[in-house]
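Next up: just one chain, as structure tokens, the form predicted alone.
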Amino acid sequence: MSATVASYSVSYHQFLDREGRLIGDQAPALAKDYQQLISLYELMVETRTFDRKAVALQRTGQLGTYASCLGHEAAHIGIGSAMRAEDCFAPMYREYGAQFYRGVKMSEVLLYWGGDERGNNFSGPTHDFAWCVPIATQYLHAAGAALAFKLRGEKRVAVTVVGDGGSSKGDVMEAMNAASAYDLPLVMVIVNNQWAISVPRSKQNKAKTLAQKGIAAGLPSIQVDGNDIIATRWAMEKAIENARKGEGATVIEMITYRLSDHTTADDASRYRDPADVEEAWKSEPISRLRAYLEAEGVWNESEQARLDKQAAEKVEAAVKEYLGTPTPTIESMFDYMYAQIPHDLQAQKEAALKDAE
């Protein structure tokens, strides 16, 4: 005897095609909320301007290794803009657009990548987690925060992000399992940018989607076009609303492409076909949204020139603030780990101060 015990499907959602045209007649209200779309577009452009400058700072020795977010703007800003201030964000290390929306300053991002841990004491919600370079551990942090919200009876949601490569870590499945078992108010995003440093998506696993990892845990799981800000925002709003109502967690796979090197310590030209990158540029999120806004008659060249100037000035001000920040004092490396410093570290602190005299 044989029988089908259960069957599943993963739906894919897109509202703006790569030319910036609305698809079908089922687009959410955001598609006609031009004021909000323009606001999101402006932040996307500011984020890309910042990203370009940060890479230039690293190349000229004024910044440490930096993780670019080029091509991820719609995914990240869709995530951040759907959240409330009281929600908790557990990022990876390149979700700057989401963090800028939540109040993190550009200069603080630069401080962090400049090797100054004061950058992690960033503006915005103090309950958000710091940047997480260990791969996928932020999924567990977010699950823990979501469990705390549930135990306290708080109407708050935890949101976390991992890449396609990071989704292969056991931490991800553990977090998904906990979210399922405990009905946690948690949204878990997989930003599938096709590359885990030099390992392509095709060699990471043979699954048709990464979203189906959530199905294995018994969670609602979908795919969206990660270069479509309307789709990413729609998916996040729906998932966050469900979590806030007590309906549990959701897994969202956002399909995009990493247009940059993995970090400034990487050279993607050694393992990627230039033709693939060129093709990916045709689907990137900023030109797509701009084309839509122009076609709707709410954006033009004059507005673009104003925005480009405004973004450049904002980024330059952040760079000036970063470069003008006084160097941390020597004792600061000892002062923020323990409420009461252990005797061995106290001795090291005194020796370091003496050597600095």
The other form holds:
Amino acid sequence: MSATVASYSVSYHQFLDREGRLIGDQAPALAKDYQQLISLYELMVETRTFDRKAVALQRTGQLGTYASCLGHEAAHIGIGSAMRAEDCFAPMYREYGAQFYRGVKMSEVLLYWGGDERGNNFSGPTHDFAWCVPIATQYLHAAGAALAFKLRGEKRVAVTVVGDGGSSKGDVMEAMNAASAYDLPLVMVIVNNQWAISVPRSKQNKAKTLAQKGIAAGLPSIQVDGNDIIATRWAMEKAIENARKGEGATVIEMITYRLSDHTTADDASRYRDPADVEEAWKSEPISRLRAYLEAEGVWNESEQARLDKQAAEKVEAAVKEYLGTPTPTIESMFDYMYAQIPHDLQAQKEAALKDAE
Amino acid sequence: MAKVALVEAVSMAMAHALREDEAVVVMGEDVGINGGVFRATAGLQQEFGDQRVIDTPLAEVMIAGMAVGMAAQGMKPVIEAQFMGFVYAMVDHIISHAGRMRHRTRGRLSCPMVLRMPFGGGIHAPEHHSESTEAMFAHMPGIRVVIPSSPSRAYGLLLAAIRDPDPVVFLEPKRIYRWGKEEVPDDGEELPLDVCFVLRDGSDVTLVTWGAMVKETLEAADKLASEGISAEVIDVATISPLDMDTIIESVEKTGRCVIVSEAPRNCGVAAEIAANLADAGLYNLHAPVKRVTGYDTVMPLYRMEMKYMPSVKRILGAVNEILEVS
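Please supply the corresponding structure for the form predicted together with its partner chain (the preceding block corresponds to the form predicted alone).
Next comes the full complex, and the chain you just saw is listed first.
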């Protein structure tokens, strides 16, 4: 005897097509909430302005290696804007749009990539995790945060992000498994930007979707157009609401494209066809939202000019603050290792101070 | 008062911590209803419930990673690796996150967690159940490494480790889990996490050791005493940070030092102690510093494990060698 004991499907959600037209009649209220859409659009533009400036700073020797977020604006701001301040964000390392929404300052992002730990001591929600370079480990930190909230009976949700490359790591599967076993208030996003440095999505595995990893763990798992802010925000709101109600975790795969190099230390022209990138630009998130807002008659050239000026000024102020931050002290290398410095480390600190005289 | 074994003292300390601080949770594989494979968590889930003493899926990376997340969000997880041989999957989270959290966020977040595990050989266990790789953790900044060698030290040091605001790797010498029972009052008194214990005063040679090797080292000291040689015995206990002051003070008195460790020799904690003695204690030494350690081989399966680990005979051999030269 053979029988199907379980079968599954993964749904895909998109509300705004790449020309900026609403698809179907199921669009959430956000599609007509122009005030809110415009504020999200403004942050998307500011984030891109920031990103271009950060790359320019690196190219001119004023910033260290920097991981660009170009093309991810709808995914990231969809994530950040659906969260409450008391929720907890565990990012990877390029989700600046989400973090700006939550109150992290542009100058703090620059400080971190400018080689200064003080960037991690940011003014966004102080319980949020800092940038996470080792790949995918943040998934489990978010799961731990979610378990802490659940054990304490707090109505808080943890949100985390990994890439398509990172989704191949065991941490992701173990976090999904834990989320399922403990019914965690957790939203796990896979921002699938098609590239893990030089390795394309197709080489991570042959699965049709990455979202289905969540199904393996018994979690509701969906795919959305990661370049459609209406879709990313809608999916996040729904998942966060479920988590807050005690209905457990969700996996959301957001399909987007890394329009930049992996970091400023990378040269993507070595491994990908410029024609593919050119094609991907046609789906990028900002121009489609602008087209939609203009078609709805709530945005125009002069609004855009005002926004561009405002974004440039904001970024310039952040750059000024970053460049004006003095280098850290030698003491700071030692003083944060432990709550109380051990005697042997105290001796090393004194020696380091003496050597620096 | 009934005498308790080291493993029972570990359990007592966890129970005390669970009672005194709501943020403390115990997590690991089989730590719940089963009470742990060595009974270190026996009775805890019955007393504190399954929201405080939490069985986990069989996933070491998950246990460590979630503990980091919980600790950063105000909990005090005490997690267990069932054996040290299974801790390596956890190491990424311990080194890359737990040990760095306070530093890299300039104190905004911290990681008050304890990773405890049984370690060391000599119990006829299967492969991957007998290693001693404490040096790996001691090499990593931001992590305290603590090894008790008696029931009372297990109780006081584990309480201190759980209360400490930073991550602590707590290695339990499983060969002596049930050796050397003592009366241990459950008084909540902790022991310092940066001070060695002088177990025996002596004047001719300093024997420095930790973990289960305390047993053989004390036996060697007894043997030496019967031959008229006075050996001071130091239990390092806090591998990182290392209390060199106590060791150097002892060597200033005895002029001779033998370091006993069942870990591999290369780049071990014994080497660190020897290097510190060369740096700060050389002019008080009458003889070379000797290390009696495991070999730089894979820990053998159990038919040969006692040939790998330092014996009383090997300790006495090293002491006699340096007594001959001076």
